[in-house]
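Only one chain is shown below, in structure tokens, and it's the form predicted on its own.
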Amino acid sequence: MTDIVERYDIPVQHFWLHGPRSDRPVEYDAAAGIWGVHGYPEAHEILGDPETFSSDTFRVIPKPLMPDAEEFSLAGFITQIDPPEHGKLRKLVSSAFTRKVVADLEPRIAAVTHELLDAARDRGRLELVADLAYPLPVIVIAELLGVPGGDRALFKQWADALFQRDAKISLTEPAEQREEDIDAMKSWRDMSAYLADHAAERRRNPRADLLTRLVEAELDGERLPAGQVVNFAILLLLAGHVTTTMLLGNTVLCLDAFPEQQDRVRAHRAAVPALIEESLRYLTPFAAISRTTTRAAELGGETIPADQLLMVWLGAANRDPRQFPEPALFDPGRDPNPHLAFGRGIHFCLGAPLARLEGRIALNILLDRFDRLRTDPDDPVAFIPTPTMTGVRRLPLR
């Protein structure tokens, strides 16, 4: 691991990539007021028990650390909602991500991939993130949602402000209004206003898209409130592209780091899906998620009281030697490979089939069109600084 860490200058906050941690799978960080969960069995248990480990994490965050309630609401965010409300909301859009619906997108995904690579070829240079890994999933999810894919520069600006932050997660540090927090709230307001306008237009002129489905959806006999529709749309737009952007960039980075695996997958294309799964384990895109305890719980040899915030480090759990032999080894032949990159249980990533399909199609086309996928030593790879995300923000290829 030292070689890959030094070669790509992986940020220190991505601690799980810098070598083994202590053998304590659950630890309390008194300075931050947060429990860290690093073990696979412990993470697996948490994700499978929403009654004990709630997704409603904002209830334990001190009010001085919370954004203004008038500017920021989590209504409609299924990632922060527990049963039974969670199941009702998830059902509203689950039909848009069935196997058949996703499979039918294959020709469009392939066409967009070729268009983007043609444009990069005409410019004479390929920077994987800007030229393909970002625009491809944005165009696809924008078309599904029903907003203009041509606005993707706006979407990127908003996503960067919300996600690409290097702040340490803490419940105890003073509430200082940093510049990046101000930028994040402005982006939130702008994105909310943008999607509210599109939702209002769908009420007047319905279309065959996800946004119309949200506007017309009923929950317990009533239409969703406007704010809930907007938040649901924000989640779909952001989650619908950020994971795939990181997945594709990370997988190409692994092919550069392990050229013998690139040779193998070129010779045996049926191995592409397994390569992607190992990439998800090895460089887990959303490397941490949060939960709160609803009651005291025994976990990893520790007693965690009720109403505590837990950071579940999926990136570390996916490298737990108790589950994955030689976890620092990039091995697409792992079978089984029960990684937690897309979560588990009721909150398993709704868009996982789409992300996997986009990754498979794009990677096969890249292998078709390029004799060798290699990074440019004169133009270094740049990682996203956010502690809870593993992905490249720049990946120039030569």
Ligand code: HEM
Contents of the next structure:
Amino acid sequence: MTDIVERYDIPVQHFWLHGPRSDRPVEYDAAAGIWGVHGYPEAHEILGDPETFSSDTFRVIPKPLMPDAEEFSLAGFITQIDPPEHGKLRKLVSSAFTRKVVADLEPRIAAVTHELLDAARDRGRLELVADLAYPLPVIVIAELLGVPGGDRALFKQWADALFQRDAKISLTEPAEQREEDIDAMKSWRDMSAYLADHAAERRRNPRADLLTRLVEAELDGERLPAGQVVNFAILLLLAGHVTTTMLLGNTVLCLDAFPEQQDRVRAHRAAVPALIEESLRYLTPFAAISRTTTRAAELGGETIPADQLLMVWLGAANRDPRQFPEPALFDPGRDPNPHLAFGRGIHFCLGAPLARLEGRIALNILLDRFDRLRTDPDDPVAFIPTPTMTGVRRLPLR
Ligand code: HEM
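For comparison with the form predicted on its own, produce the structure of the form predicted together with protoporphyrin IX containing FE.
After this comes the whole thing, all chains and molecules, with the earlier chain placed first.
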């Protein structure tokens, strides 16, 4: 069986595809000044030890400057926060993401999926990303948050400026600021202004949405500062759709690559959730996350000093043969399938139940409505160029 990465020429880092070299699961990249972690047990250990491996990467990375030279702030951005503040913020937003809140979205997710596919049918073509995989999660998260889903062209513009670029990760040559970095910062500012307006409106007129919960929420008896509400809303808006778009696209790509698995899942729909889990392992959307060392640490046979930046390659860990036998085999029958695509430990993805639900519903509806999901050999698939993300950005189907 050919590996999907080779077959579609997906731009991933070499170690991501081939898994870690068993003798070097942790490697220092002197040119970039960054430690790469490619092994499963090593990634597992890092994510389980936030005291040694901090999420506050601005301890070691210089903060980018906004276009008019003011410093960029990620205050309230939960992915960057360590204990004990992390736990308080996480508790606050978890109350909005209960099992029931997510389960209640099921009929709405199904209705939006059908509406989007009806519109594509009327246009006579299906480009999976533009017609379904992008708009579905963005409409769902926008409605949850309480911003108009109709503004999604704007969200796409912002998300593209931030993610659709071949961003170089280096601590040794951060000085040069490229045109696209400036565009990304402008997008950030526009997005902040947009969400600040909506948050201010909710302070005046509360509604039953997540933004209202954020503006009314109290930490240690005090309301969250306005800047933190905005950053939290940005995270939810971005994390809530960019990754799920990749999940949907990647899963359909797997069905195209492995038609026998498509036949199997058509005949046995109870296998859809396991197929989605294997897609997350096999083509991990968030291929890398970062951490910094707060003290020296022994890991994978290396001694990492304090205050170092680590890229934890979840995509490579999910293909570590020490954890997943025959990692290049797309096998939805893996049980258990302890992939790290949603992270692990205190920062485990808050939106995982929502992403899984959207994946299950959309995939079942696609299987109901199309006899065969197949890519178009005359119209190639395109991928996101960002090295830390793995996902289709264009997937025309026949
Ligand atoms: C955290 C992946 C969907 C919201 C994370 C992390 C990963 C991840 C790897 C851990 C980051 C770290 O430890 O540094 C994914 C993938 C998704 C997905 C692969 C889809 C397939 C979503 C959705 C939402 C969401 C739909 C929101 C509605 C979050 C939030 C965090 C997070 C708020 C931060 C949690 C914390 O720091 O405590 N996600 N995510 N994600 N995700 Fe997701």
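Rigid core (definition): largest C-alpha set, two forms, superposition within 1.5 Å. From a predicted model like this one, the values you see are computed outputs, not experimental measurements. Numbering follows the first chain given and starts at 1.
Please state the CA displacement of residue 13 between the two forms in angstrom, with both forms fitted on the core.
Core-aligned C-alpha shift comes out at 3.8 Å.
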